[in-house]
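One chain comes next, on its own, written as structure tokens: the form predicted on its own.
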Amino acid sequence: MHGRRQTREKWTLLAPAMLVLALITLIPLANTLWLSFTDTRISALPVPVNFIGLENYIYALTDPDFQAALYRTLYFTIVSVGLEGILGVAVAVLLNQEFKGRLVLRALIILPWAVPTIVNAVAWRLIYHPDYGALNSLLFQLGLISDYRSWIGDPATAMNMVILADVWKNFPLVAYVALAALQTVPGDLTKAAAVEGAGPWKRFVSITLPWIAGPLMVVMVLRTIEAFRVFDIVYVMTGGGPADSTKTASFYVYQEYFNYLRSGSGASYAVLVAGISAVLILVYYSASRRQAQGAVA
């Protein structure tokens, strides 16, 4: 009897939050799913809406432009998250050493992550500017280039320049998680390995890296999910150009929906992107469970 009362009280307390959650997530999701099976277009005038089944999905899955956008998104995700992981761990190892000014550097390193994405994108646009950008000036002064270049105006370099801006903003998050994990590595283990002749690299690979692998994997999966949905930094820096070289899947959905006003097919693209993101979330959930089980064991 007491247990039923507790259960009823829990559901009563949870009900308002669940109702708000349903209003702001489930209803738009259900509406998007419905639109994806129709030929709805955005129009100022009333237009008939027809149910067309899987036609939008079949078109989306065979659309070479959408497939190219998915490939670009995958490239952006793998390269940016990979670089953030390498740079983040390297910075975390550095900040874990004893040196003068370490606390100040630990505080400063979080600044790029604290900068809003839009501000970060505008700042990097100025850095890449073909006429007075800091990057051109630096490389020219070092003798690495003979003429100023339009880094985000060239399809060959635009995506990598966007990736560089994204890595600069997000690697501090990886660094801080790795640094927190490094604080838990037992000093006795590394000292014993050093006494037995293991060098710094071997100690890092054999002891440190396995010890921080759990937290590191979680933050990397989270960053992978965010990177796969990249939109804002692309929108501000390149607008998907030049020649669609930076048009990612989320940007493709935006154009289909708001530029071409095809809300039905746009919804089907959005559902496909959300489905891929859901797979990544399942990977994150599985990684979290394994980490929790490892912590209990």
The other form holds:
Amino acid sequence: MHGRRQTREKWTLLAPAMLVLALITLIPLANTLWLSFTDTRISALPVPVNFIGLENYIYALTDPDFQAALYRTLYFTIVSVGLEGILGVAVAVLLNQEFKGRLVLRALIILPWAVPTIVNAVAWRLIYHPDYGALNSLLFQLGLISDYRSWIGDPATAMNMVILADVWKNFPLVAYVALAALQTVPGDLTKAAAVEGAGPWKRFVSITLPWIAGPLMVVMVLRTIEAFRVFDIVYVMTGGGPADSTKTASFYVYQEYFNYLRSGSGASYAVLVAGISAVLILVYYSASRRQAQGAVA
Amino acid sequence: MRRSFSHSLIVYGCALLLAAFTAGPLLWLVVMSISAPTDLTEVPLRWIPSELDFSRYASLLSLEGGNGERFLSALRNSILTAGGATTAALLLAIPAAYAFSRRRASMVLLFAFLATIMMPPITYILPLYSTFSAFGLLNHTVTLVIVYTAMLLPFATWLMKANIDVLPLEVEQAAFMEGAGTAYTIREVVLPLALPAIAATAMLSFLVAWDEFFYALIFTNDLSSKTLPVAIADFSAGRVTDYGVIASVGVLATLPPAILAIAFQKFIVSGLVAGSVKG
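Structure of the form predicted together with its partner chain, please, following the form predicted on its own?
Everything in the complex follows now, all chains and molecules, and the chain you saw is the first one.
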């Protein structure tokens, strides 16, 4: 009896949350899936809809523009998250040292993380401004460039400039997680290794890094999932340009929906993007499971 | 092990570089916001303003003139949506978190909760748009509150669960022994003990909602409902040629989250770590 009452209570406690999530995520997801098999062309329903089977998918999978958008997204994700990882760990190692002003610096690096994404995008857009931007002026005055450049107006550099802005905002997250993990590294272990003659780099690679690998992995996968759906920073900084050089997958779907009003076709792209995200989310699940079990053991 | 002089030199050098990289863009945003318009269009730039010009802040914070009205209504909408969604998400998340923590609800279900918000918003946007449009709910603050509640809910549940897990079980058991029901126990025993965790969860949720752009971009297009991120995107895409105005809006929109982040720094660290390390 007791057990049954507890089970009923469990579902009563969960029901409101599950209802809201079903309404806002599950039902729309099913709806998007359904739309992806139709030729719906405008976003305002109801309209005549024809079921066309896999036609949208066949088109989407052979669409070179969409493939290019996926590659761009992949590039953005790998380079952003990679740099955030390297910078984050380096910063954590630095902040793990004893020095004056350490706590001030620790508080300071939370600020980029607190800056709203859109403010971040707008601020860097001003910094990159071809005529009056701080970057051109700084590099020119330091003698590093002789001509002002159009950093986000040039397809060759635009994506990397967006990445720099993203790294600036997001490295603190990795740094904080890495720092928390670093503080659990037993000093005995590194001291013993030092006595045995291992240099700082060797100690870092063979002791510290494996020790913090679990939490680091989890936060990096989390960042990967977030980076893969990048939209807002691109929307504000470059609008997908120049010459589509920053048009990422989410941006591609957005245009298919709201600029070209091709709902059915857009939905098939959205499902493909969601499918890739789902794989990443499963990786995250297994990484965090392993981490949780490791923490218990 | 005593540190050598060269080692200290490297540490302080790196610290200085990091401080410059982190603070530089923010400092420049502030400088732009108080520089005279002519300073901002000098080539090469004038780094230190020739005179301090606070007029943009004055105009943004007054209802006189278009920019101030646009900014203040967006500020109001952002406070309402982020505050409303945070409250609603916590009201739903606390019972759910209690079920996950104390009633052995499946962890796979909790992960399914999380998976829904990890999906790109583009997955849900079109059906949501059609539905809200059919109900005449576009351009309503309440629409964003609903969507943001769903967006914050899994995250808040997760954080609250991690925090309820570590509360001592004995007090709850004593309450049950005395015949208290679950709802009463949650309200009178768990909530007071979990207050710091609730504050931390609320603060992080508020920041996430404050930052949201995509849904707000799609679901709002007038003064009555546009939030700050959308208003800022408008300022920067619009005809405003005074970059100082854009910078001022950016500074003002950053102040609330920056103050929260600094004040709750310890919470953020433990919240993020609970979120990304404990899994």
